[in-house]
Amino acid sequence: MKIGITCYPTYGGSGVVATELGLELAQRGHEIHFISYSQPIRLTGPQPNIHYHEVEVSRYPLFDYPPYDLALATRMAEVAELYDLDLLHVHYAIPHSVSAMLARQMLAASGSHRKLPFVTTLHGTDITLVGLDRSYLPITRFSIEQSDGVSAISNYLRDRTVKEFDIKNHIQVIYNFVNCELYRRDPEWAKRRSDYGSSNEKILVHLSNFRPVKRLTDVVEIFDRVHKKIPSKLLLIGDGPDRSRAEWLAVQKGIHEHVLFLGKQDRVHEKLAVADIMLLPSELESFGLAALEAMACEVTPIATRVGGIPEVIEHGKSGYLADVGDVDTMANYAIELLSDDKRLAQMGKQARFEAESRFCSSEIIPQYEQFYRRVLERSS
């Protein structure tokens, strides 16, 4: 299939998902083209099947804000034209599914006499928050149900798109997923480890675009309490408007020559690998990719009860969960399990066979191409 991907390439979970299932696609023989303003951030080179097609918007000074989903539209259906490609897959419904619908409009009307079906994958915060702005609620409502195809990534994230929006069409879930290949317990796991800490500390590692949702000071308040038990470092992955909040904190608290700010990694997989516990303390995750791809390095994750990450982790077993903002209760979580080297080997390896059995790259995948295959079928 030749399939056009449109995301946000900036750091955060839908454009990573959509830029590493367009990467695993491709692997399988299916020409991938890109379409967006900028390089997604994880399509770090050259690629066989890839091809990547930046969108120009143009300054005028008549637009405060230059409209980049009608260029984006604009540059979808030339690409989909030139390529022939066989559908659109966008992630984020604002306004990428609106993008994608003018495509497939000015396609059809230019007389090519071919239908360009595009699928919305839904991640979050396009229903979460933009959706729910009643501004763009309507615009939302109706991109969703213009879709040809709609998946979400979790079945929190589904069961709360039908309720707010009274959407009719089907919405399949199709979870996130790791490259379980890539994504493992490093051979040179020990060693690797010496980078950012002593023998004897524990290393704890966050993950994120570091906004308000992701409560980063709450990371910074359950390591402090950590540090205070064990010898500990804490690595953190990400950039973002919480960072300084975080760094004056960690400052305040006198651990700072403790908390490791490693900034936008492309190699994430690598820093994961070396930390025993993932903290993830968010206000709300509809899946928790963070919590996952940690879980594929056998590193066990402690985050918040909240969105789909009960779907992704099994408290007690492949991981533990809290309430919002309890810090106290996911510090103690984290202190009895570095205390004890046994469980947390064996909690480790637990939330990898998890990672391994549900949501591996392998499983995931072939549900995406027959989702494509289904809407095709209708679409033809």
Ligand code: GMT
Given for the second form:
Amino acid sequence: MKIGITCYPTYGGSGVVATELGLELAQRGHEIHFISYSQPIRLTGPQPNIHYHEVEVSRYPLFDYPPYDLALATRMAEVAELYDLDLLHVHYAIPHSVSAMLARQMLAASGSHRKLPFVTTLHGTDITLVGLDRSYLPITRFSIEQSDGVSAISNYLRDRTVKEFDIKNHIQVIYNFVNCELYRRDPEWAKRRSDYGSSNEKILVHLSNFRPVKRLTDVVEIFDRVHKKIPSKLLLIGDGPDRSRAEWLAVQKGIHEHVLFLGKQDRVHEKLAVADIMLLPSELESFGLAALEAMACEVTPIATRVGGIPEVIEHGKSGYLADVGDVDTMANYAIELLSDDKRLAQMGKQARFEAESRFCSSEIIPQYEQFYRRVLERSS
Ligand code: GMT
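Return the form predicted together with the ligand of this protein as a structure block, the form predicted alone having already been given.
Every component of the complex follows; first up is the chain already shown.
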């Protein structure tokens, strides 16, 4: 198949999922065309079957708000014509599904013989935060209804979309996935623990875009409690608006030299493979891709019992869950686990087992292929 993929390229889990999906599909022989305003962050270097088309947004003095969504629609229609695309797959409803809808209409109106169906994957904040804003709700609902196929990354997100948007379309749940060959506890990478701490220190990690929904200061609060009992380091991978608040908190608590801000990282799998515990105390997660990536690397997640997280982490088996803001309980789970090396290793293995048996790309990508085929059959 020839598939156009659009996502937010620089930031957040939806862009990561979209890029990894494109890479996996390309490896399976599909022709993938990324259409976006900049090169997706995990798309490094030229790869067979992968093309990238940049969307140029002209800036005029009149445009206080340059119309990216229109430029995107134009580029989508152009690329579809030029490269004979079979369908478009947009990640994150706003504004991508609206642009795809326009592109589909443009092709139809141009008398082109080809149809351009589009599918929308809902990721989370496109529904739970942004989509529910009154100024976006009607158009988000409309573009979801107009999609030729809709998928959501968890049962939680599907149910919430149906309930809050009163959507009548069928929404297929296709879980997020991880490349289990790349995300693993490679002993070579694990040796790099010494880059971050001494041999008696445990390593906790957090990976996100540091937005308020991630509760980054809770990560520091939890680590502060753990660090009082267990020699340890905290690795913070990513960047974003709450970074300086977290930095200040670490300074106030006197633990800043044990909190390492690594910034945005390319080879995330190598960093995860040195850690013992992943902290994900989010206000909300529709899935929690970071927890899954950690689990694949035998890193036990301690997270909040919200959204789709319980569909990924089984409490007491492949990780621990607590209520939002309950930093004491999350710290206690970490302290208990880090005090018992045997249990720590066992849970890491169990986390890997869960990731491998339910969320490997080898399991999930065929579900996307089938989803596309059904859409193409229906719209031919
Ligand atoms: O929260 C983020 O990391 C960004 C956001 C996005 O859409 O870019 O993530 C959402 O999609 C991820 C990938 O499907 C999920 O793993 C996250 O749980 C989800 N975030 C929220 O629901 C807050």
